[in-house]
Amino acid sequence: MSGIGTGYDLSATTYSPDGKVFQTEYAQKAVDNSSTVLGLRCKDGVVLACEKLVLSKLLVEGSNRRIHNIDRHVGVAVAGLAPDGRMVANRAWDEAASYKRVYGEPIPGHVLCERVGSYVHMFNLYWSLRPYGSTMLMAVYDKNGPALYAVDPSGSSLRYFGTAVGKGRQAAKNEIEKLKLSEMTCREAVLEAVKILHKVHDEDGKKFELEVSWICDETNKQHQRVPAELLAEAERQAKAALEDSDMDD
């Protein structure tokens, strides 16, 4: 009975007999089926990267954007529900704007993973409050150097060198294993986080479209969407090695 959540499922205050929230893992499952978001630390910069399913052939080529701004040296990328993932998103920028009222400094991005996965978390608190079904990926380059945190739907807030998220997770994060991170300089990564989500792209006939931004040196510690020749380069890249892989096999 505990084990498929019947009777404990209703809140997110509720613990069931194994010790589980089962609103939580509902939550993070609405992470896990949606399309694949992925972030690399390199060393001179951080890259995020996301798949967005084309679901009409009506919608406008940018639309429901999943990478945004939150300070000069801050991006997010979300994962999962799309507007869950705005809200979110936006109480990040409450707090580095706070932060730089109240100290007249950008908020360092250790503080501000903290801020909002104690935000996220308070959602798992209240029976009368569902949980935020997103996980929000953060590229920070602040004094400290290039960062990488994510904030899952529990509240967990946790610092990566790369990471992945949503349906193509496990396969991208074996293949950011393979890559040496500590030596790559975020103009290859960029290459790299789209020949990984090309690859790993499982709806078969589904166009799908890439969203990619980075914070590094080359665009003096800001966060900015990739250049579009870059896109377009690393895109025309990840398709030659597809159909390489294609005629190997």
Given for the second form:
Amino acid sequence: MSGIGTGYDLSATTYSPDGKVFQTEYAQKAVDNSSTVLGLRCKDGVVLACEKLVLSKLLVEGSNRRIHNIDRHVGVAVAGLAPDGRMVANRAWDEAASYKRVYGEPIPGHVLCERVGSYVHMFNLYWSLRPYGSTMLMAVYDKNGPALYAVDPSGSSLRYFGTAVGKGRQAAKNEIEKLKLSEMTCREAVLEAVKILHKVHDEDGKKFELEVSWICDETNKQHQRVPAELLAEAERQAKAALEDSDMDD
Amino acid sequence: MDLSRGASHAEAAPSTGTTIVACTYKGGVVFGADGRVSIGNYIMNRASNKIAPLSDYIFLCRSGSAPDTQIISDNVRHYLHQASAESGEEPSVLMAANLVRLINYNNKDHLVGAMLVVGWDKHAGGQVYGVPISGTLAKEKWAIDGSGSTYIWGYCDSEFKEDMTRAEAENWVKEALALAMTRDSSSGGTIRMYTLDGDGVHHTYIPGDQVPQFTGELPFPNRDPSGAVLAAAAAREGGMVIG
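If the structure you just shared is the form predicted alone, then what does the corresponding form predicted in complex with the partner chain look like?
And the full complex, kicking off with our chain again.
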């Protein structure tokens, strides 16, 4: 890895001869090496799911939050450097709150994701700042319907039917492509999301937790954690599916 | 609403001592205003336009201080345009109403603007918002404001019905305005009325001598019974002429 961008990678204000900004690429690496986060946009809403490696037995269950509420109708999951992700989520919260105050109605998803994208992009422009080392997956349900957006460290914000970031993203995206998301409800998608996270998890024995949220017609278009029983059922099915495939091997 | 009845005309600002009326009907909104702008007892303009467009489908009915409401309408038009450039969509009526309300509220010590924000957007259809002085925002099925509105609350209360047809709603607005213009000396002149639905906006201009009159009123002097003078003027001016 060392020596890739030698000389051209010291600041975000330097291009390499082949047109790359290495600081941005390195920030992207921070996301690529983090634990997996995925989002699925279904016919009635959006599901976000995070794999969280448990770093210490001393940590209380549920700490190291990866999913944040931005407004009633918007929730985000962050991958990469957790504190960086928290800053970006805070900015999204700020934008949503000020939009509501000025215009009297909830911020539309595509406006919010562009504002956050512009903000993140700004950190790629100046020598004195480093790019955010986090990607934010944003689940929104506004008057235009449900949508899933992703804002990456370069500041580009794109809309997805389904996507994954982090260590297991390649394998996860392969699984996601097999799903017929437009015919699925969020309830079904939660089961699929948990199944995928279990499947792509690195089998190096490290314990991991899941943080899963949804926003759909069933939750009255509000972003919430999925109910404990649904999550438990999803984990049961995921583990059973893994055992089945193990038996096939 | 008419604050310009001061002792000295030199001190009084132009006032849209006014009547403005708006209502929702099945499919859209109808709204209208009189045309009188007065400074004290002097009628500065008898055919003014008190209805300002804020966007293609959103309008502001102005009463209170004429300069204050003009500046508010200019500012909100600008902010709405910016917002729709950012979002790529037509602004909603609630956005416009909230912007007007914030200006009223944040500058309540200085501004005297009692306005109605009326419009149509694709998510909520036709809407009427009252935005009176000091910064209240109230979504309503129908709303009236201005000095002349005090005389027509009874008419509006008793004659308004939900889900009127377009013709019924236009008649309700026109009658309400005409009744107020009869009794309020700060309202009068001409009527401007707009009908707005998903297909667009239709403007009706009613010159002074065609405003409905009521029992006991002196007939409007008609110095042009054949309509020849008015027609000649219209041909010369290429369209709308002040009656």
